[in-house]
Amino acid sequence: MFRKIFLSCAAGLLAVLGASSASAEDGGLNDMQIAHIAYTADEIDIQYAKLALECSDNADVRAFAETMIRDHTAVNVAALALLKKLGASPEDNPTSQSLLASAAAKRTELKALKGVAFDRAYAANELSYHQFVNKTVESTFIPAAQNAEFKQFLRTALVTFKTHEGHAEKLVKKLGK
């Protein structure tokens, strides 16, 4: 069951983020669209974490969720500060909208689960989410970013998000099958 949940998470994220990767590589996404996608991805992870705090009694899951809220909020605050400094505004786009729609469906799916089933599904989702977002940021968004400060911001945020990926992997293993 865990493998099925993990593969389901991965397939959905691959479809959404694969579309954004193709757009960025084709020159279809500008820095402000990438910024919006990145901000949206952070907000989605914050919402997943809030759901985990509502639904889980597992101390490890709750600690991970609190870290997600703290770190992703900090990244988004810093992102908004950079945008303000640059006099720019993030630009909504179909990829951001698709991410939001997929996340709403995933939250509904997660809400239906209880106990260890929720914990495992949440951890699996976090692992697959960070794997695909990190890959997209590293291989598509950073190379496509035009503004040097924004590109560096993405690199710095990626370090944090790769750490999250490692923590999510440990959580998945700890929760077992």
The other form holds:
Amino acid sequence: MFRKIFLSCAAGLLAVLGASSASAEDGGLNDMQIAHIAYTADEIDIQYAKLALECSDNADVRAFAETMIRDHTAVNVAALALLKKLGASPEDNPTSQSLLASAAAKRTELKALKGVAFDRAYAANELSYHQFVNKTVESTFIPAAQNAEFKQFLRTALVTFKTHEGHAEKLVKKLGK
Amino acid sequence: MAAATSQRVKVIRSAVLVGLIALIAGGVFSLATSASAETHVVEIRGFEFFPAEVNAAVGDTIVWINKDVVPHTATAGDGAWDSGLMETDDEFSLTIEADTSAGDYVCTFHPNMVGAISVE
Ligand SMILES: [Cu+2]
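Form predicted alone done; form predicted together with the partner chain now:
All chains and molecules follow, beginning with the one already shown.
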């Protein structure tokens, strides 16, 4: 199931990227679209974390979820401050829509689970989700970003998400199979 | 008997002497440390403590500054001291005393973040 969602996320993203590379002369994804996707990706992880706080009694899972809310909120506050400074606003796009749809489906799937089954599925999803987002930010968004400050902001955000990826990896191991 | 008494007096005298020396030495020592007390700054950036290790003497102060967008903590491995949540540009100071918990410390939010204090 996760694989399917991962693939559909990736497919959605690739479709947009493919379309934009086909029209490379038009510049592909612009900074405001990248900003919208990154902001949406943060919001999605906050929603997963809120679900974990509703559904889990595991202290490690709860601590991880609280860190996700704290960090992704801070990154998004900083993102909005930068966009305001640059006089820009995020631009909705098909990739953001596709990410939101996949995340809604994943939340429905997670909500049906209880106890350790929920904890393991949440942790596994956090790991794969951060891997997916990090790969996209690193190999697509950072090279594509035009504004130097925005590019630097994405690099900083990537450090945050990579730390989360490492943290999620440990959580997955700790919870076992 | 007389020899024993004189022996005891000698012992007492030397104890007093040792005590006096310790007092004087202690006074000089604490003067010396307060005169040369250092402040060590540890920047938190990119989810790391810079520098990762601080060598401090008793009387020195360590100041952590969070330069990241996200909150962090600096917390003793045994929880004996704790900055609590530090937002961007927040600072936390710790004055090193003889019994300050040294060794590895962490950020409680990000367990991969580890720093160390060694007390000279
Ligand atoms: Cu931290």
